[in-house]
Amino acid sequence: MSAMLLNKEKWPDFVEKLAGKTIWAPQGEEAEMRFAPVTEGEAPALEYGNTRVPPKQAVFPQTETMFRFQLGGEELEIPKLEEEAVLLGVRPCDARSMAIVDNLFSWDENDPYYFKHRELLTLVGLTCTEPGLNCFCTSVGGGPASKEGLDLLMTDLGDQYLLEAITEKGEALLKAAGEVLEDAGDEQIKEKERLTEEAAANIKRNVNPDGIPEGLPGLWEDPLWQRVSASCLGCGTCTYLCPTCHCFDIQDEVEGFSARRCRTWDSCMFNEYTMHTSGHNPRPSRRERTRNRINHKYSYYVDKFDVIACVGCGRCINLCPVNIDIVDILRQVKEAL
């Protein structure tokens, strides 16, 4: 693994070396921060915490055209994905979420749309030195400087960034930057380790997931589900802003004699998500839907892929309009077990 230093005054030169690739980076006001393609003259907002909306749209767009067709025709027009992209300043929890979701989109066979985006994407991470109020990544296998899912990891050392290549894609970025970078020494590596340990110690929220995946099925009819879901509005905020949620719907949209098939994000917290054509709904209330959400992340996904489908980013806690807290739910699960 190569480690280099980038003086912040040379940041524009580093970004210039990425020419030819679409650069996704955090943009906007702090409360509304989200990843979006950077246009000329815009600067990534790397000094803030995690974005409100996760960057999963770079590989799993909220609405994606699968193909276009003419009514009565036989040929399909399939969009071509050819442009390389760089996700710049992604937090380790969000990068790790992509590695986790890779399992789902490669189940049985690879999803060609998702993995084409993944193939063309290079993930440049940014170590978390100031965890958020509701971060709990260390409880679910992550950490402020986790490298899982990343190609390159940056750490803010004040006047410099420490850049550590993790994959061949990351090595290629360092090589392309060339003279813009300088070699890192032991002093910078030790400072990065100090900042990482300090950040991990500052994560105040935690829950021990041991026993939860195996125990959840036994709590199917437990009163806790009615209790923790009582205030839920069914708005879907927790799933739309979750970096590992991946449910989607597929629809055909018709305009005249032209049409397209597209997939769009969906949410298991919506009443109509499990509605059958017959009118029967196996998850008729918020109780069943909340139970499914927790079981899916902390039991079903673990049983299928041997990893919890939650990275502890805290977004579902921060942005729930009625203050439902997944850490509190998990603690109640532990108590019930």
The other form holds:
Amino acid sequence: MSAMLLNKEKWPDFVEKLAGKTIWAPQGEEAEMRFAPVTEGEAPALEYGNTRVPPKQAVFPQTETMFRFQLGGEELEIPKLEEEAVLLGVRPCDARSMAIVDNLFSWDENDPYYFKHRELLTLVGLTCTEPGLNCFCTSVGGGPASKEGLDLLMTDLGDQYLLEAITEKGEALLKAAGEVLEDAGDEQIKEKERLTEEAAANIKRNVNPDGIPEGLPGLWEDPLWQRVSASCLGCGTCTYLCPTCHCFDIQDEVEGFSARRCRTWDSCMFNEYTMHTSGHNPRPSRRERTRNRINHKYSYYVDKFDVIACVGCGRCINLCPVNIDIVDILRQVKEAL
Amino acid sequence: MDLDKLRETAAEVAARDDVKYLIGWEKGSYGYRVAPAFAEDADGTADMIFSPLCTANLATYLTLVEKLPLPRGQEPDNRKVALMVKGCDSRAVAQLLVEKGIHRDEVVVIGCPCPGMVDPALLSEKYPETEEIAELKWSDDGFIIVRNGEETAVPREELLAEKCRLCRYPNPVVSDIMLDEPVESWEPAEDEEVTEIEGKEVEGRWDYWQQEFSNCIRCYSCRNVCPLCYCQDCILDRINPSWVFRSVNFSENTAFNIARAFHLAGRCIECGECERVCPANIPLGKINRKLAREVRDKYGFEPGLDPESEPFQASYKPDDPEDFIL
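Rather than the form predicted on its own that you just supplied, could I have the structure of the form predicted in complex with its partner chain?
Now the complete complex, all chains and molecules, led by this one.
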């Protein structure tokens, strides 16, 4: 796969080469908040830490219409997904989360909605040179320049970006933008490696997950769950802002005679998440729900798909209203083992 | 505040036979974070603090607790819950008492007269958070940030939380034990943010809230953190019938936000927790304060001041104004 250079002055020209695709990027005043389709004439910003809301919404929207129907009718109208999109400046942790979640959505059947979005999406990543306060990607198999899940990786080298194609999609993108690019040499690759190492060294938080996946089942009734969940408010912040959390609910929404079936994000931190019709709830309190969140990421998923379902982006730590800190919980888990 | 005295008092209360556990604040896991702490015995109170970072309103835990079915033959633990409260938090306790959400003999209230909290977002913006645990203290005219043994003095106005600028009740209105002498109240600032929105045309207001509510991700942290959002069966969790759809769009988000705000009219005690916890930075305090202003101006009523009073919505006076009823 090839590596090219893009002079920053030619950034708008490069973006122009993506014409025909919807470009998702952090932009404007809301840049800190989320990735959103770029409005015409506005240059996508790349100088941001990471968005609060992960870009998983590009492949797993918070609300997805599965089909529409009329009450009493027999026709199902299935929305056509055909718009190609580019996620521009996605962080390696978030791209990696998609590679991880692919396992789930292709487990028994390929989820048609998820994979259609995936197929139409090109992921253009940006190497992290300034890790955030609660980043711990290097503890869970990622890194500031991890290529997993990405089609193309950009690295900010000061006046220019280094562009490395990772997949055929990425290669095609480089080809399409060929005229605004120059060939990259070993020097730039080395510089990128230096920046990556520097960034990795700047990651302050860490936990060694060795032994956690195998050990968690034995801690089922450990008092640590009561301790770490005591202050939990039971809100959906940690799960909704998690790039790998993928639980959903399916509901029919009826207005008059028109209806649609849609799938929306769900959260294991909500009381009604596993509530049975009978009123019985197998996870009746925040203790069981917190235990589930950690077990799902660090035990069940590993058991099933051989990968930890946490990319160490730190969002759940940054934004928990009551300082429930997954790194801290994992340390307590290790102590209890 | 004298932390030794705080810990000594907390230890005494937590050790009491009639107290199940005590809820206070502790330093968090990094940076400026402070975490709610639950102590079942005297030992659990050894690290408790009260500082300008103790924004969390612990009164929410009084109603958040899950009452699980007990194994046959097991008696419920009906001992008291002790908690530390600032002025605003104590108003939540008072309002819960008014609504009979809790009973007076179920709680031990430890009052912390409050010189004002910092705005955590403002603090991190001006003095970026690092992984080292930092402390904040009050000085005579502001705050002192203590990090790695170094002290930085910051003027009060620079970091004071908006809700504290507007605060009229810094001293607890309900308490069993007071940890310190009452603080001197300050002249509350004018609520210019609410006035500014009131001054906009209807369309301008609509545009403003459309923008804000569109950002809502429906995590319900505002509802869950609110000490006065404690319905057993919340309208938002209902599926059949579904009053507010799960789908996230401006229409449903607005329905949710309006329902939340209206259910707090005449009840919100302005602790500002909803706004603090919102991951989408929606200025929820403005909505709540607007409703509080209406209730105050129209009815001369303020919630959460007198535990013996009647709830605003359930009381009637022959001279209630009617001039706004069509």
